[in-house]
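Only one chain is included here, represented as structure tokens and corresponding to the form predicted alone.
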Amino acid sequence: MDPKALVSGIMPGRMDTAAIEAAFGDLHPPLDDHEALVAADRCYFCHDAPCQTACPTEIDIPLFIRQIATGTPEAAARTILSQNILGGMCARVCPTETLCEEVCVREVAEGKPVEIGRLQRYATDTVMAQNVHPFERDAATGKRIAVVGAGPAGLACAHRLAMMGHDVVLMDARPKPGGLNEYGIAAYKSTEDFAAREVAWLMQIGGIELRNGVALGRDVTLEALKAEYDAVFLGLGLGGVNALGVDGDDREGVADAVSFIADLRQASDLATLPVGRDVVVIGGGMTAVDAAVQSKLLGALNVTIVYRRSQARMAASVYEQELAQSKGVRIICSASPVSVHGNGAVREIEFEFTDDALARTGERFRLPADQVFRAIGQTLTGEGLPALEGRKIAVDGTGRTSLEGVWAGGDCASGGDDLTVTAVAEGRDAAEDIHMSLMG
């Protein structure tokens, strides 16, 4: 074992492989045929369904649930996938508790919504298990479009363009496509290499050439893409990570939560992944919760999330917060980091309580820590990009940027929530607008 790991407290093998595999099992096991029929039978099939309005991709939820209820999950999958080609992943990772299920009539009346997410997974898994793609390409248009970024927005855009007969070159800087679906989602939400399997299934539409290891700015410029292709879609995501901006931020043991999650998602054996004894995660969003919960599942003894605002203002949903607490994660709110202490490696991290206006109160405390994860937001990186709005690419309602022939969507673009389902909707809608623009 690495002596530095023993000194710092960060070490692999805190739990054996069998225990870790059990801990990282599917968060929401799939429904079997009978369970799906029972769950579908609870739907009222509302005419003006609030669940459909709440879905960023506007899936006809009452229709697909009725199709499941009548024993035709393949038809249900087509209903879902025609609006959201990544419906399988969204069924696993969407915060349905704050979207479709929150406004379900059953939830309002009884406190228990129809299990829309699990029903969506049942339908899409059925079709994917058959290894049949439900859509065919239109006649070739002769148009070529560059899609930069193979995350949810880029994949949705590329698929819709290919389906309409265009040829698409899909580029991504990483070795694998999928974006956050592949690298940034908790392993217990997407098991059995689902992200990669979904991309492979999506690519069956044809007409999409995938180029991995191609980064905008390093390997290709936006100007060159504009000159070579009929249109360009940017689904870059957010490549940079905000620093803590306090003394000691560079100490050994302080790292980005997104990098930790990415390493975890790509590890062949989670028992070999180093984790600290005392882990502190700074932030209040989904990434913070995912990093904290997975640290606990890997065997960390004490895991604490510290957020600068009140718990009610955390970006992570109440469900995600309660999930973290159920796994033994402590949540401390209204506290900001002041400094990271240690002799080379982190030993403690000091915080100061804040009021509702984020003003420091003067009351400080320290937490023991041998591993600290930053989960305080990501930033857009790149040169020669279209005009920005704040820290993201400015777009209109169809994804058009300030540059002629360039569209953008997903986390890199202004507007919308930073959710997989929102990115899919933006990529899909941009593809429709690109098609209209190119075909007159």
Given for the second form:
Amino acid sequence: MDPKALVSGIMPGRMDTAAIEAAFGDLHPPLDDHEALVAADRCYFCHDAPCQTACPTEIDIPLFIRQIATGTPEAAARTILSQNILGGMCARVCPTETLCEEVCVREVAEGKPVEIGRLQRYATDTVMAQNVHPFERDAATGKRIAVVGAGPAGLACAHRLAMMGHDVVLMDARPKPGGLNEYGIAAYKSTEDFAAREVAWLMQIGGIELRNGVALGRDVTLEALKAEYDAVFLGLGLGGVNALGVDGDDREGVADAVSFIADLRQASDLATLPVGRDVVVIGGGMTAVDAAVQSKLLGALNVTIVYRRSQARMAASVYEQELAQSKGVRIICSASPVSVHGNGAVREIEFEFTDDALARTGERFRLPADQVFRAIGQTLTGEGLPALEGRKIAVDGTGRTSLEGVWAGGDCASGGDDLTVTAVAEGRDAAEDIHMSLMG
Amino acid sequence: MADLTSNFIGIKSPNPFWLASAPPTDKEYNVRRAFEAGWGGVVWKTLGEQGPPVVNVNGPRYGAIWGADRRLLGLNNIELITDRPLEVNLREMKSVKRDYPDRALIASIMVPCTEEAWKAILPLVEETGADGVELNFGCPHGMSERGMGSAVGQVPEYIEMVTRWVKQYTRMPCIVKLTPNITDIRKPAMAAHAGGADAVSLINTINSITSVDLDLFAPEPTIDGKGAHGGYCGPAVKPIALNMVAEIARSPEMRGLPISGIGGVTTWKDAAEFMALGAGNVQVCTAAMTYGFKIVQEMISGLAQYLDEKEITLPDLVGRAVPNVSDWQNLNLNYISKAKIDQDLCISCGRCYAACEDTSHQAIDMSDDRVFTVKDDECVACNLCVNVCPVEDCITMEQMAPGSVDPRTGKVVEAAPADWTSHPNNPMCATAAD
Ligand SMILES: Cc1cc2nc3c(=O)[nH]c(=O)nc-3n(C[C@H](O)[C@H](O)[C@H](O)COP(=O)(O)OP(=O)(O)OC[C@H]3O[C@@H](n4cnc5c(N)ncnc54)[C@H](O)[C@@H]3O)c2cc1C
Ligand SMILES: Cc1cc2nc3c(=O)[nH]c(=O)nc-3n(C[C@H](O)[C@H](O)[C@H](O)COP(=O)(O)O)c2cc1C
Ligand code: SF4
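Please move on to the form predicted in complex with the partner chain, as the form predicted alone is already shown.
Below is the whole assembly, all chains and molecules, this chain first.
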């Protein structure tokens, strides 16, 4: 074992660059031409296919697979992208095991679904490699629309609006567009700067002016946007992070999983990224799994996910739990944090076992920890937003908010799962509704 | 995107994909759904005489053969022409045509071989607004026992006679649908041509028994212990249909006779192949019956992409391969190629080795660590290894450059072509030279 692996504390370079790069390779490597044909051949071309219904963007999956099978992946890509302009990213990040592939009739019958996600990647990679943008803009309508947030929801909305002939100003607080595609998705799902390449490819539609570094609430108000534009779409995502609310939460070494991942995604050399020897991740969703797995891949010796309810209730899919476990991450369930111990920096974290109703059992244990990640959910932040429902912006089925002329979609809006593909669907549908309401 | 608009003997349709006369076109409900799905035209399920309609069996009508993964490759049927009253069909045709004026609607007809019968039905069909008629001289079962269908299609004189009647009694364009159950497809096609047909369509189904029930000792589909031959269609018949289409397309006597290609069209590629061999459009039955109407969307996107990539128009495609359909005796014997195995693609299954070693020319070498290589001094370029290899493009046939030496024969590869007609071993040629 590399001696650096054993040193305690948060430090970079636990493994050398080559080993880290190998570890962060594509989680689902692309299919080559032959593999794609073999995979496509397994599709039964089901009528009213369950996979299509399960996809939040309702891609005509049997049709695109048939188009691959008949040697026209470009046409397949068009079928995909006409429903889901981020079909390339979705092919990489969708938890297909709980969406399309879960209901594939061959999954149900044989436990081996058609590899829809990888086939989708095969088709979309084909057109992106050709640098072809398959859509053209309709005649200009003269309408101007502000889209706030350049994550999947905002991008899908902006693209659809631009395609229908509207002029779009797309603003984002961050220095780069893409939202969590750029800053959040696990690195091994979006390799080779795919998020940025996809945005550049998407922008080829024209008619979208991108303004980075512009924050709603800081640089511009909703009132002003409403006054200046014919419509406003909010795709703000969830900017805030839930606090642990336990003693010692503020000790050095305790951080938000999303910030850690954002740093990781932006690092030009992963070997320079510091990581602990004993990492504890608190949470049970995709973010917890991603933070844990990536810590492990950076060379952390012991990585533990601690989730407060039973494993069956984890938001991360079984596939992701198994992914974490296969990388050597330990998952402890039914335990809630009580306090973070240490002298300045964290040294241990103490938990108490809880039952599924979160009632405390009185049984406690401590885990050694030099780095602790909070992954217990994100929250909407911002003032002067449209009316909320729970902790999100209330919207109807087409994304309309309580404010006339303001639509919202993606993670910041009520309804739907917090997934890339759902954000795309909601952004697209809001664009259609904006178009209808502006054009009559 | 390429323009797929089709004009077949003056009948316009938004694309060259028509549904063949068969169950998919047997009623208004189906045809409307087909048009909604994007089909360019339909040939309505064959109409019979006025009066009590024919009846179908009440047991199974289909038999099938399957490939791996139970993919349907061939379908056999013993269905007859429409079993619904003529008036009902005519009324529905009229209503559909009114609502879909841009789509092609052709009436397929089969009535007894008498002038009165044809004279009687044609004006009724004309009344519906149909764009044309197709004479069903193809159905190989049931109707043929009653002197119709392929019983007419197998006698060129009848074909010519009936075609003449039709041309005499209607101005609608007339397509004659041919049966493949003959020895030389050019004879019935020529008869149709002579009778004044505007086009021929082919193929109808092929006489077949798909399987035998080994407990009942009866052909399948089995009805109360007995079976009858049916008509075979689907992907399995495509090669037969392609050849028949090509035979007509390259026959000097029928130059320019429009052809509607039918038989096993399942993907855009199949359609493009039929068209390259001279078909002005294609008709589809089994593929729609297997996968539903939506497949036309793949056919449309695929054909358009192909035309765009080739930078040709749809009319450019039609007949483009016909000049290259030749006779064996004219193939260049100085064209020499060798199989070549791409080691990066090879998955070491050894199928090529088994095929060549056991049944061909012992021209593939297998090493102890399962590397397969072609022995150029044994390879006769038969192509069998290419066809049995499960990996596309793993084994390719590489042409030998003129001037190089073929290690199998030790002879220099000649640049000038030479075929059997001038080969020294050809007795005809030797006689001529004497
Ligand atoms: C760590 C992590 C991993 C994930 N992994 C997956 C996965 O594998 N698969 C999957 O399907 N989903 C995954 N998700 C969820 C997925 O990333 C989100 O559901 C999706 O990105 C939501 O898209 P969005 O456009 O609504 O929001 P975001 O992607 O969050 O984008 C919102 C954008 O708005 C901008 N913004 C916010 N506030 C303002 C403001 N006031 N002014 C201007 N701009 C603003 C932000 O800078 C950001 O660019 C993951 C999430 C996280 C956190
Ligand atoms: C069940 C069935 C019924 C058919 N009925 C007719 C018919 O009424 N008239 C006709 O001209 N052809 C009929 N055909 C033949 C088809 O129109 C077509 O010529 C043939 O099936 C070959 O095309 P395919 O391989 O695309 O199926 C029938 C075929 C099938 C499978
Ligand atoms: S977008 Fe995602 S969920 Fe929808 S089909 Fe694709 S891979 Fe499946």
